[in-house]
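Here you get one chain, nothing else, as structure tokens; it is the form predicted alone.
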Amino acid sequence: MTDSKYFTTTKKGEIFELKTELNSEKKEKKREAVKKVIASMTVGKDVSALFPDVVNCMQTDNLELKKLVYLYLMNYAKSQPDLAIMAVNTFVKDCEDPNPLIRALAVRTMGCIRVDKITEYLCEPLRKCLKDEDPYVRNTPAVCVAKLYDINAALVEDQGFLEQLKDLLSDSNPMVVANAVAALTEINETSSRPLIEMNTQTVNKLLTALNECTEWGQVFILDSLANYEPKDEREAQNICERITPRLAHANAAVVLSTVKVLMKLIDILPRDSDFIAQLIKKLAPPMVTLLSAEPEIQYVALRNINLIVQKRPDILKQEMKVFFVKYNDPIYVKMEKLDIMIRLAHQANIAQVLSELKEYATEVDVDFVRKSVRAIGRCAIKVEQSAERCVSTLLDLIQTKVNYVVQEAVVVIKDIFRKYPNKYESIISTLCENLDTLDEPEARASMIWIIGEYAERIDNADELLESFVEGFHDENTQVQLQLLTSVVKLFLKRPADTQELVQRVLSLATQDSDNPDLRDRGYIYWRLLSADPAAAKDVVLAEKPLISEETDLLEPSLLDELVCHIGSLASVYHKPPSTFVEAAVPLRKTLPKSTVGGSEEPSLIGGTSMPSTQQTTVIPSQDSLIADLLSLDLTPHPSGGNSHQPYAQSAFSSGLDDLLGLGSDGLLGDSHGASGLGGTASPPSVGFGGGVQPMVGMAGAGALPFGAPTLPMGGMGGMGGMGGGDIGGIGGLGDIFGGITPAAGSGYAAPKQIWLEAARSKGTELQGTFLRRSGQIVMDMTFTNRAMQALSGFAIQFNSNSFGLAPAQPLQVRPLPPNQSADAALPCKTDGPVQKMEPLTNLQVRIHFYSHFRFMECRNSL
């Protein structure tokens, strides 16, 4: 009869009945009662009330009953730590039982009971079992030491368990060695110092145990070997030869771990050696074999193969066919195979690859079809000899008139034009025929780019672009930006026909748009065209660099790191472990200690000074730092806040002129103005705010957000929130477009960011930003009390930072009742301690209220 009967009872008074049965004199009845208890525990019933009665059942010779009682103890010992101590004597006694199964079971259970009160009783049984004559018993406490280290690391070190664990590396039993390696590796991840000293002798012991232990033991040993650096080429070759047979193992984890070790050792060996050539030949078959496993294993294998192919494409260069997609492959497997096919494509197999991709483009899965079409474009970019055939294939696909196929084809043809300019323009007419079917932003933006880039060869380019302009505000930002650039290109190539069109688009981009990127680009183009059309032509129509063959390759240092993690989650995510696994010993963020001017501590305005431990690199001079970073003068200008200054005196105007290649007075002009297309540009700053502000560096910029882009361009004062002013000051810009000038808009204020969340600060939420008022930097904050009690006693402390920012006065915040908000403006000065921060614009602040301190980082772009 099966044990399912234990899960069917639902009668009332069951606990009382079980209690009676557990105390029965009959062994059979007692065993049945324990089984019922375990069944109830398994389905989620609370049977902790039976703890003393179950513990009394430990005194038995029946191994099955003892296992059941130990299972119950592991589950409930944490909630009943005082009662769990009752079982300690039985554990200690069982650790000396003649039966090795009971000895191992006892020490394993004690290790699984994560209760501090029991750990002190575990030490002596654990020490005996580590030296037990039976390998099965020695095997168990090896893992138990790692569990004990997690609970009480100091105890493990004081009792000498780590030394005993290292001694097990020399054990005669391979499974004991494997478990010792696994335990030491686990401990190593949380320890501040390396525990396994890998040397030639240790490596030889591990290699000897490798052939005889279980598959997971082999994985642990191989992972530890991956961290070993051989002394010379001969030792590296010896390790390779001894682990190569593991490539034929049936377990995928063992195969991938072996590949990881070999990939690391290959980098150590000479590149042109015959040994490497032989090794590479042996690596391909096991990886191909993995692709015949279940889809989930295939996916993991493909993600790892993707890394291997990027590192060493020659390993699988002859195995293209195994990556061809099967009709019954899941979509995630199909996508990965496509990626690898492109990476392995070369001149010899490109015809075969293109034939496959064309077939894939007729499938029913839309995402797969899209990626297949893009893959054809990537083939054209990677293998130049195949470009013409790829373009022909794409044209055939466009003729199918399938909407999403046409749109993807347009996108990849744009990339082909960028790789091979002036080579395949004959197909533009075919693309224009499908203009009306394009409804996805990327496809529309690509088509607009093609029209703008080859406007001189398209007779009705102005009409085509004008059709997009009609719904300018309904377009995606990507399309709007591309349309603006293409219209300017068209104007520079055919100025006589398109003056009205470019004027209209620039007006839409600068006056009617809320998007800062679009508005800023519009003003850049507007000022370029008004200042010097020849320079505008050099900038906008400059020769573009050819796009690279592989745009999705991982960065080399990241790739090397991921190769070291083959066979783990990092190789599946293609991200380092630190990005998705919390560090076992988290770094505690503290305020860095100032080293400028001795040991001076940053003052806590309205509170108490706090010590700090973080060390940062000191920058010699605050003045040189600010000058190097932004070429700005952060001190208030003596001339006040309302007088105009000629551009020649601007702290960074010449740098901006050079940036656009217009010379020192080509774009901004000097104090006498700049010549434009049809008139003269005058120097006052023009913006979206209410008044004209001086523009010497940042000194007099009214209501300027700290960190907003600051461009001292006549006609562009609105960028970055500079004060508004005389519209007529645009001069030449108004003349070129028939007197039309950009209108003044509303004043710009940088949005406040959440610097401190209520969940982290006992109910206090802080939002803030940096502004500039009357030439002084101001920290503009809003405090919100989400707690159930009033808050008061606010104070603030700035840590040393890259800009020397410090509070100029105490923080003034009224007492804050529950669910209320209060605004506070804190003037700042720039004569505080200076230290280089990472990133440079990082500002660390500590807020005080009541008796609590809360640390935060303000990452505005300073």
Contents of the next structure:
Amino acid sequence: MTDSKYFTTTKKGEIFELKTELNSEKKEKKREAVKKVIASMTVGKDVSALFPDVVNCMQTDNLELKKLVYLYLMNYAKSQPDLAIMAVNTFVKDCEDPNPLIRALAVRTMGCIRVDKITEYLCEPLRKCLKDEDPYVRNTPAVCVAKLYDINAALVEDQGFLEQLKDLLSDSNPMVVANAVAALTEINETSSRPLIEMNTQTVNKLLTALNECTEWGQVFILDSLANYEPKDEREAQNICERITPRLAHANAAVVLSTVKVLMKLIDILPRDSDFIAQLIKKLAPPMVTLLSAEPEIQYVALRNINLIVQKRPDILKQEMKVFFVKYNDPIYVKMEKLDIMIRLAHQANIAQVLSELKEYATEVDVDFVRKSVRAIGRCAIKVEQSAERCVSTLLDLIQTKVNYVVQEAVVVIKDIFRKYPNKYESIISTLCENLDTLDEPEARASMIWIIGEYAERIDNADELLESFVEGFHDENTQVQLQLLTSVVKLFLKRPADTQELVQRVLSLATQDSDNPDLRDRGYIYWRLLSADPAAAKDVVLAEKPLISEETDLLEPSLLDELVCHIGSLASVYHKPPSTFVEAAVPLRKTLPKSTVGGSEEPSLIGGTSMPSTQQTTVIPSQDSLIADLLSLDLTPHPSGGNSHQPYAQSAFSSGLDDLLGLGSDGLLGDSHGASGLGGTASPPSVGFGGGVQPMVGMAGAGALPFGAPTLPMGGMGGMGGMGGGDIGGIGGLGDIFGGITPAAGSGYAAPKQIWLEAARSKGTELQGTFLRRSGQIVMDMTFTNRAMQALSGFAIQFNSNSFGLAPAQPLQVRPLPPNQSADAALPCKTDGPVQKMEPLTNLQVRIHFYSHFRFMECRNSL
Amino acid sequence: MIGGLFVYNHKGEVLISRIYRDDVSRNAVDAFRVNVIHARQQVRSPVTNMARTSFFHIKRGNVWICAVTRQNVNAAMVFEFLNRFSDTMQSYFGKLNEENVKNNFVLIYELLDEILDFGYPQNTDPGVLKTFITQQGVRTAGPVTKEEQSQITSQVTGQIGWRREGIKYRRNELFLDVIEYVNLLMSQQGQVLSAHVAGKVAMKSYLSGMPECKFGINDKLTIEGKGRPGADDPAKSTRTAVAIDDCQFHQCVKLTKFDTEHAISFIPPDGEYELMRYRTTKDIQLPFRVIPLVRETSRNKMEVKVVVKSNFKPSLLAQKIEVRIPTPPNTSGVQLICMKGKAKYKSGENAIVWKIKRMGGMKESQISAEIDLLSTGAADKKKWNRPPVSMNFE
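Write the structure block of the form predicted in complex with its partner chain for the protein whose form predicted alone appears above.
Now the complete complex, all chains and molecules, led by this one.
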């Protein structure tokens, strides 16, 4: 039995030959011919010309032949709809066949033929099959209804197939139930309105069927259970109890789907109960066992474990060792294991982790080695006690002189310096020795940052930087920006002998460069330095906020969504399904008690998608810039009150006059006072947002001293070291204009409204209202921190508005740890600058806090 | 759900292509070939997303099996399915390779029609499939009685999908094998970093009728925490307590019963199957210690010395020991001296295979090898990643 010969016929006139063979009287020859046709079809040859001849072979009692003809039909019926009708009779006849296998086959195949005329004929047999006595036959139309729904949804609803499908949920055969569930889930996802409601009764039926159906059926049922929200804790607990035995199933998909349902239900159960503790204990071993499955399944499991570890670090914290990399793991498994190792690293196991990582750094695969070196740095930042050892490990690695290891090590050492400033300086000399080997932009930029930061301790810092300046124009933008900042730092620290250098760099950056970001930054430094060196020092050498401990964490709202998708593709990509699937209805799942509201895209995406809606703005030539800005300041911008226009305007990405806009705010701020911003406040402030974006692209640290100068001088006092480069701005402009909610305030104490949504502002939620207390207007606000790090240093500023509303005293809000909220009442006076707003009740308020910058607008009738 | 399924040979030619859903077009076939099979770099992930289409692939033998989808499918399920599909093919026609796939393409299409409907996996148990998808099409050729048909179908969908009714044996037999793999991670200093035993219970049953089998579970052997059952391990019955971290069962095992009564209760499939897998991490005594010594004497010479020490009781005996010592790919010749057993350099496998018939407990044996290396300019630069020495024994 060598069917491979069918693959080798490539003669000319083949089609003709096949035709005669297909019409041959001999059954054997016919069968051979059909096989040849299928083989050519597989390879991608077009054999649709044979359609009528193949269809003629359909009436046969040979099941094998029949199946092949059906296969051919499924492939070509669409291209030959008229001819396909010829087959209908045979199909209908087959649907009546005494043999259940043939009945099922006929219905199944008919469902796959996407030709309208055939679909019409499908309804009748389908209805019969739904009530067939044989479970094997009943099983098929369950899926067939889903197929039909895909072709013609209206028809399915008209014919009442959905009702019949629902009846199948109570079928005596578990496999029929499972397929019906799968079909219903799919129909539910594609239709605009929910077609079936899950209730306690159906859930109970499903749970019963769960114990008896095939492994795939169990996956379907579990996946649909994940969409069900139990009414109360008892029901949730009941479901948990009934599905936990599935964790011992041999099929990884069953295990992961069970984990998904459990993870979702845990949130509903009362916190800290024994039941949860027990459940969590049961979750860990099956997940570890998944790591001895096939590598592809391991990969899926690891991607999911990565999510679970972020959501509930306690589940796997004891299991560090199983994530140690094996030599024969495929590279994708190694990379994922490494990621999880870092997440699980803590003080108790850090020694082991480090020795492993050091081992990995000598592996063969370049990417893996790089990631390992980076991981060592992350350990140092995460576990303070280990920093010393991490640094010495990194030094050892630098001594190996392997080019990419050294470069990677330099990058992480920069991060370590940021976390532990003024420590471990002794290694700087070693780093300087390896200056020549660095050829990647990121490594060069990091090295330059280190030199700039510790300029006073490196004797030949000026020479080193000078050597970089030699080839300024050949450098990557990232390096150029960093070089500029570092030279300015050097100048501020050692003004005596570096004046020439700084002037050279500034002129290189401003005059000889085509890069707007670079030019802008150059101009700002230049003005700062020439206007007030002392202020420049405050700004450029300002204290930097420490970088956060955990890196690469997913946004909490995204994480919650992904937890609902455990086991699925979304969890493998770590992206919400909407980003890679075209769905008719964007379906967004969140955890039951999750507080993240709105159907807004996560703000990560927000920033980048915005420029598409921008207006085109001509970038003014350099000379006219200042004039432009002056006029900006003096003429009230007509769109100042309308939130949408500046929003659009702000989106131009070049950031050229945005940045300068800020710079001149600073310069002009003195004369105009804070009120100088006036009605035009929005364009400059937006400009800042635009300016932040390019900064994000730079080596994190370098951006900081740069982000700082604009603000204090702009009269927005009290918010010196914004974490701009690090975190701010990622959300882009959307953040700044977050929460534009018209407050339809009626009466004195209008209920608090959400002015700023957490999802749009990287985790800060602000609710508020205006009310009158003993004759004074009070702005009553609740701040809620939904971000991952603490917020502090709150300050508020009102833009000029129609009522002259202004804060009577500074905003008093205590520092906010993550996931807590604070109330604040801000008494207001009405003697501030008055500016007519459009509409009249428009009020723009800026809230600042450490590490972020928010601009919000509230309209209120007072 | 799965939109289409393709099988390629190692050159990227399509051997099997079956499309289940309308959203996947034939172009996907080429997209995968160009971007994954013919990709310049090593494949970095078993899942690839191109133009909103996701490709899942596994490689078995010299064929690629690839599932395509445009939906947010259950990724674990797709990979489980692909593995099961390849297992099923293997149980039909042996080794999975290009030649066999071509020879059996009609059969594979029949299988695909049966095990996947509209992208939803159906019953994939080879035992059941064999009852109605036969290589020769015998069943369909002869007249089939109605009873027989309904028997087949009820079995396909029935609760006990893995066993036929009316099996009869003159002698009822049940064989049980326990196979354990010790996975060990050692530091350079010879310190054990992590060790775990992955074991499986393989069974062969030749029993008549519909027997329900039950394995007693020794309740003493529970894992810490209440309600967590442990399993009695027949192979280690000499030792009283074996703590099992986790176990997985064949789908014939009633999981709910296991949870409540700690009994493995099941109706066995006919023939060979894997009843359970388990994993333990505690009290692992290594039966052997392998100590390798590698010295690079010059640019094209290397010395390897491997010492094997048996660590078990002197009364026990290990049989058919096989130690595999990997060698660099540019090895040109090997001189071997070993104290015991036979050793041979197998150039095709890039390894020295050292076989010892039997070895008592608490003994030591040694092999030393001198490896001549070819100096090939380019290959030299790429470091040899020194795969570990592995060993097998009974």
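Bear in mind the structure is a predicted one, so any value in this text is a computation, not a measurement. The term rigid core refers to the most C-alpha atoms you can superpose between the two forms while keeping them within 1.5 Å. Residue numbers count along the first chain shown, from 1.
- Remark: with the core as the superposition reference, the CA shift of S79 between these two forms reaches 2 Å or more.
- The Cα shift for L122 between these two forms, taken after rigid core superposition, is 2 angstroms or larger.
- Once both forms are overlaid on the rigid core, the distance between the two CA positions of T185 between these two forms is under 2 angstroms.
- Taking the core as the fixed frame between these two forms, we note the C-alpha of D134 moving 2.5 angstrom.
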